[in-house]
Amino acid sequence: MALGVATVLLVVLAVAALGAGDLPLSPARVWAGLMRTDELAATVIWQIRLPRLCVAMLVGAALSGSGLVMQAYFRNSLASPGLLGVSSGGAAGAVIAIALGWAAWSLWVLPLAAVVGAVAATGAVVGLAHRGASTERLLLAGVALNALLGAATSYVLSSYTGIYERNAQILFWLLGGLEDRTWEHVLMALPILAAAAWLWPLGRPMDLLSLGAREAQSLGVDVRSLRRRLLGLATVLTAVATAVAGTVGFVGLIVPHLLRLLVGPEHRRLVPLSLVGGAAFVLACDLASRAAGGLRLGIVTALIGGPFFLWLLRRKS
């Protein structure tokens, strides 16, 4: 039932996204454009709006799924890729690749650089977790890691002040957005579909892991292998999403937590719901950013996620 409602909401938002813009299109014209029976609508939809829509849905599903994995891994609803520095690591890797000119070599250099940055940030967080750090210390470490990576990114930006095109690209990754997305960016984001397909069957093992490592092991779960797979999937999802849309924060915190409040803690239901709900959330934020006169997507999600995180901290305390 909940998955059906989320899917209907996603379809409604998708139609609204295809119709919104400098040339407003009614649902009938959107359909005509998709079917290529309206030449003008078809050009606008297939060349401009549909690639942006696909990237938005893939990024939303990736960040929400990654946040759900992080919360299951650390057994705490405050964990998310953005708060723990994984998103900043992916952004730093992408920014360095842009600044050094590597991104011009190949379409795949940018996502690979983002994956390397995200893996390094994940390694730092996991190292702290294995040393028995509390959730509060992990969050503080995430703040410090975000600050360190932000400083590194600012240094790279200031060091390449004479190259306007690279600076514009770097600012895009720092603020996050979906402007000027093309079918090449959709192709770049396709690994998200593979990672989501691998994540879908892990709902039951994640339920057992939430009981504790010893309990899950006694019930037949290979906890070490499961944790490696979860962290690998979370890192790939976050890195690829960052590579195609820049730093978009709080999606992985807001969507899984709200869905957990609505449908309960069972991951077999939360995994597909988080993927669909994340796609719908980012689409809604993108529509809000366009309605606000082109406000960047990362700013919109931060305006929503910041107060939500403060409320969550107050509720937990």
Contents of the next structure:
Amino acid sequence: MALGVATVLLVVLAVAALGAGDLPLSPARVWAGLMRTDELAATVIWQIRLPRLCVAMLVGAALSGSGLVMQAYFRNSLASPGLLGVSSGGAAGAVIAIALGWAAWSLWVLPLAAVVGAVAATGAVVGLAHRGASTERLLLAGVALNALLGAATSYVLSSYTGIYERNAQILFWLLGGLEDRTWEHVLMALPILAAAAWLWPLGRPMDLLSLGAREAQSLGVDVRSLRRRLLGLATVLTAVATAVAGTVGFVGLIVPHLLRLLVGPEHRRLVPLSLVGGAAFVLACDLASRAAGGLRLGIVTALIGGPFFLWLLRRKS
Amino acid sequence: MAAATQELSALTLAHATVPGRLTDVSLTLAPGTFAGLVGPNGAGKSTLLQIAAGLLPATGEVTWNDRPLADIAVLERGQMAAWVPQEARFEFGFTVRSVVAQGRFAHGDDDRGVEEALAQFDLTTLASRPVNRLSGGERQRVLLARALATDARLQLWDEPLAPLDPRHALEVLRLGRARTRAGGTLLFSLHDLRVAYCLDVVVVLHEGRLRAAGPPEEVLTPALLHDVFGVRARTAPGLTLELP
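Can you swap the form predicted alone for the form predicted in complex with the partner chain?
Once more the chain from above appears, this time first in line as the rest of the complex follows.
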């Protein structure tokens, strides 16, 4: 039921996103454009709006799915995708690529640098924590590495002030956004679909894990392999999302949290719902950012996410 | 499945050792044994139960039904034995029914025997309540119901009676007895030595070592009670509780 509602919402938002812009299109014209019977509409939709829509949905699904995984993994509904350094690693990689001028070589360099940074950061955290069994060690290593990578990013940002365009590009990237996304970006984001498909059937073991690793193990869950798989999937999801859209905060925290409040904690329902709900949330935020005259996506998600988070805190206490 | 042979032991620990916590513990429980694990705080009871459940690596060997634990895949372990922790922390508000249904994970279903388990532990009226809003004793009953829902022959419970009120404690003992009569094996840790007298076997741990194991009247001698627990035993008329 809830999944149906979320899907309908996503479709409505998608139609709105395809219709909104400098050239407003009615749903009928959106359809005509999609079918290529209206040439102008077809150009706008197929060249500009559809790739942006696809990237927005994939990024949303990825961040939200990844947040859900982290919350189950750490048995904490306040965990977020960036906990183990994926986002800050991706940011550091991207920022370095921009600052050194590599990003100008090809469209693929920046995302690739972000993915390399993200995966290296998570790898370092897991390596530093030494044993995957202890979530506390992982968390602490994540905190330490996040601080280090943040410092590295700030250093690059502060020492390249001379080259104005590069600095602007860095800031632009750090705030996250979906401007000028092309079909190539959609292609880059495709691993998200594969990771989501892999995550889909893990709902039940995630239920057991989220109530305690030892208990899950005694009930027949291979905890070590499940944890490795979840960590791998969360890393890929966030790394790819960061690579194509920059750092976009709060999605992975709020969407699963909100859905859990709405439909309960069972992951068999939450996994599909988080993927669809995350896509809808980012799409809505992107629409809002376009309506606000190009406010950065990362700012919009934080503007909505921050107050929401405070409201949750008040509600809890 | 091969032809069923009469197993000699439901659970065997051979020279189980965890440095600093448990030293060279060897123990065999026959099928159908209702066994209690006693010992002062820090004697290694929880450690022993976790080793027996295959959740804590230890030197030495553990076997279930005469099969080395190392040869049993994780999923099959989930069908053969159930372990109940001393206390559970529930971050998420799963319903009581869905937590009990988790016991069916290793069997690939999520309903067989769940309603019965709920009823046995007096949880039917609480079945739709979120588990993180329950009292300590209610949470304990949820965990025990989940353990019995697994249908596992070997049950390992860590201080199941501690948070329970007298009636539910007696109910749990009655359910445990019914399980062992049906061929199951149950080892649980406890502090109330008076309860230990109604069990088949009492295992005494002291400072990480096995001090004694056997029928309660043979094991719980005044000398041992003084040695291990530092108490003097005296039988005196007092309050006796039983189920109506």
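Residue numbers count along the first chain shown, from 1. It should be emphasised that the depicted structure is a prediction, and the values quoted were computed from it without experimental measurement. What we label the rigid core is the largest C-alpha set whose atoms superpose within 1.5 Å from one form to the other.
Answer yes if the Cα of L193 shifts by 2 angstroms or more between these two forms on a rigid-core superposition, and no otherwise. For L193, whose C-alpha is compared between these two forms after core superposition, the shift is less than 2 Å.
Is F172 one of the residues whose Cα moves 2 Å or more between these two forms, with the core superposed? After core superposition, the C-alpha of F172 moves 2 Å or more between these two forms.
Core-aligned C-alpha movement of G246 between these two forms, 2 Å or more: It does not reach a 2 Å shift.
Cα shift between these two forms at L84, which is computed once both forms share a superposed rigid core (Å): A shift of 5.2 Å.
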